[in-house]
Amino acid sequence: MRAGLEILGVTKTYANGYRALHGVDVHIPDRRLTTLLGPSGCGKTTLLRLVAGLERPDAGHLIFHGEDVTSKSAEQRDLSLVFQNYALFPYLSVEDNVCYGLRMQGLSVASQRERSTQAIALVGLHGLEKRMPHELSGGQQQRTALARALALQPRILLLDEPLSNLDSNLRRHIREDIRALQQRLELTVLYVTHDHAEAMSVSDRVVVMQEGRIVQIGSPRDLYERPLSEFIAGFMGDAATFDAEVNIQGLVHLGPLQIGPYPGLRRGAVRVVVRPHAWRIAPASSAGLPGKVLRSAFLGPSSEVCVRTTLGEILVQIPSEGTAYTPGAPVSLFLSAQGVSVLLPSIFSNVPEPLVQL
């Protein structure tokens, strides 16, 4: 898979002393949607901002298409940045809005008109043209700034938190869009998000960073079902970890139950992490590990219902056709096959290394 951006050794430290980015390495690739994924303050968008050319890094190269843009200026990078607020102009029309950039870069009139018509019946926005941004909902205005990034034909997209100020169900036709039109375009995309469903939706690849510093690449599932370490399981979804111990089998004993066996694995303390759906939930039996409901929620097609047990409350998700479990109900509890991983020992200190999953 050919690079479209290569961030290479990249470090980042502002005035005050902060340091950002951490010698970060990374192949962006081509006609591809990469996602950098991270809490607030872990360098995402310093990152996304050092590509932009609006900041240049202290040590490191950026090079795009096997060209070092490094010392170059953000109008000579041949990319275009979709900012988090969208940063229309008030002044200008939706067309006027999306013609801006091709007037600063000297198109005529003629081309400038071509190009907005596309990009805007690519948004879907066609007839909203001559509308002002205040007369615009925001699933619309998002869709303006789209549209003023795409008539650029840039070799590269930028998506800052392109979805944070709107509401939920808009986020989600929205998100949908943006990797429709990625595909159906075969757009190089590099986008900034803090939301895991959000990075899970629309990428080919995440990039998960922590501390300045990339902690795991991989595709959605990939991160999902096999995370490197604690911070990486729970930031991408609900997860509980658990201390277990292996035995000279190989067996994972957790609590009264077993995982495994798995050859090769080591004798000792190992962190296993549950996804909720991985529970199985059963009226109380003598297997299993023997619990008691707190409380339960209804959420449409599936249930959520807390269990306390000796390892500590558990959360399980179940069907919602299933069975409804009340307070106070003695019940049992198991592990399915999927959703659960075995983090190793050195992981515990970072260190990445591949890890056992079911």
Ligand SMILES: Nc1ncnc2c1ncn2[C@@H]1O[C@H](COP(=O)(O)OP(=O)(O)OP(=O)(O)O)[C@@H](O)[C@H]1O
The other form holds:
Amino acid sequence: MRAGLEILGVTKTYANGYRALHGVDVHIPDRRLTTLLGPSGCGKTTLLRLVAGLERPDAGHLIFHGEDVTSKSAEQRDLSLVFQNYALFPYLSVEDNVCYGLRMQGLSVASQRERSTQAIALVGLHGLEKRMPHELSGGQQQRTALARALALQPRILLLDEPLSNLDSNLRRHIREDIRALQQRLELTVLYVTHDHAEAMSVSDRVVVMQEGRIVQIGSPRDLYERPLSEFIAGFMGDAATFDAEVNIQGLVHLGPLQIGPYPGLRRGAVRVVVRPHAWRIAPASSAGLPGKVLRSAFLGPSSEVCVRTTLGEILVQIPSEGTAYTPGAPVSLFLSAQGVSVLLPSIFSNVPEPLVQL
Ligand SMILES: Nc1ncnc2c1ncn2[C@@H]1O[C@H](COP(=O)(O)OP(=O)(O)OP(=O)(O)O)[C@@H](O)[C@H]1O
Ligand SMILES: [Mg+2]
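Could you switch over to the form predicted together with this ligand, since the one displayed so far is the form predicted on its own?
Okay, now the whole complex, with that chain kicking things off.
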């Protein structure tokens, strides 16, 4: 038995015949924060609702700490869900919102008060207990929803895009709070988002979904540095992909550039994913990939330089303190090992197997 939640072969077809999940297999480890990441409509909420017991799968099983909970109701599963739009009860105060579920569970008034005081303090809302939802900011409302879920002391906390209604500063602030709370209380959290930066910043593990399937599972670094497909590479941040050739020694040829050798790479065509920070730029010389600067943008600590080359237009990210490159300047591009990975054509269609990391 593995601690945590095992999702085994779960398939879900809606009443209109639409199949939203196709045989999903994933382990959600205990005391960790796992993120479901994927574009709109890929089935994240559907999977979360199945875990919560709000929907039933057509096939497959949900095993929670070794116990099959597939046919158990939502109440019997001992988990809390914070929805995409966190709907607080508008006519209940912060405290009463937080106590609501506890009352439903039949806790004594004294225990309700103790748990809610604790949860409200945990999310930093101490002093606002008597406020009504309309007297709170968006962030405070979001924290109230979180306190309401935490007060239930669930075995798993399910968060469906909990920051979607907040501005970017608040999103960052609250996601840091959620992560800190999760680590301090060692909570098991399943967190849904379509924002890769959010997923990277809060997660122990990220599960990437595409069209009702899991396409990769790994740490934020794994997914960024070793994406299994162009879709994942692009979804995890800026990336350009190029056709390249592997020679008999395992060297990867990308235009005039050569990287490697990499044992295990077989001779033939591959696609290479390159992050903007993997490029090095230098004044034009006979070495490297020749190009001409099209434009550059200062972004604070780093700058982006767009270079026209025979491989197409390439976006290069460089530290701002270095040389400034002005439009029209002839340059040469080189590749560093960090931020380059090879996609092998044979694995495009099927899931996970680690990729070669350059
Ligand atoms: N009740 C339903 N009946 C039929 N199809 C549905 C139903 N609910 C969701 N779907 C479809 O199932 C697919 C997955 O929906 P889901 O809500 O799980 O996506 P999501 O990944 O959470 O997307 P988002 O990021 O936009 O919230 C979508 O194509 C959606 O249109
Ligand atoms: Mg959703």
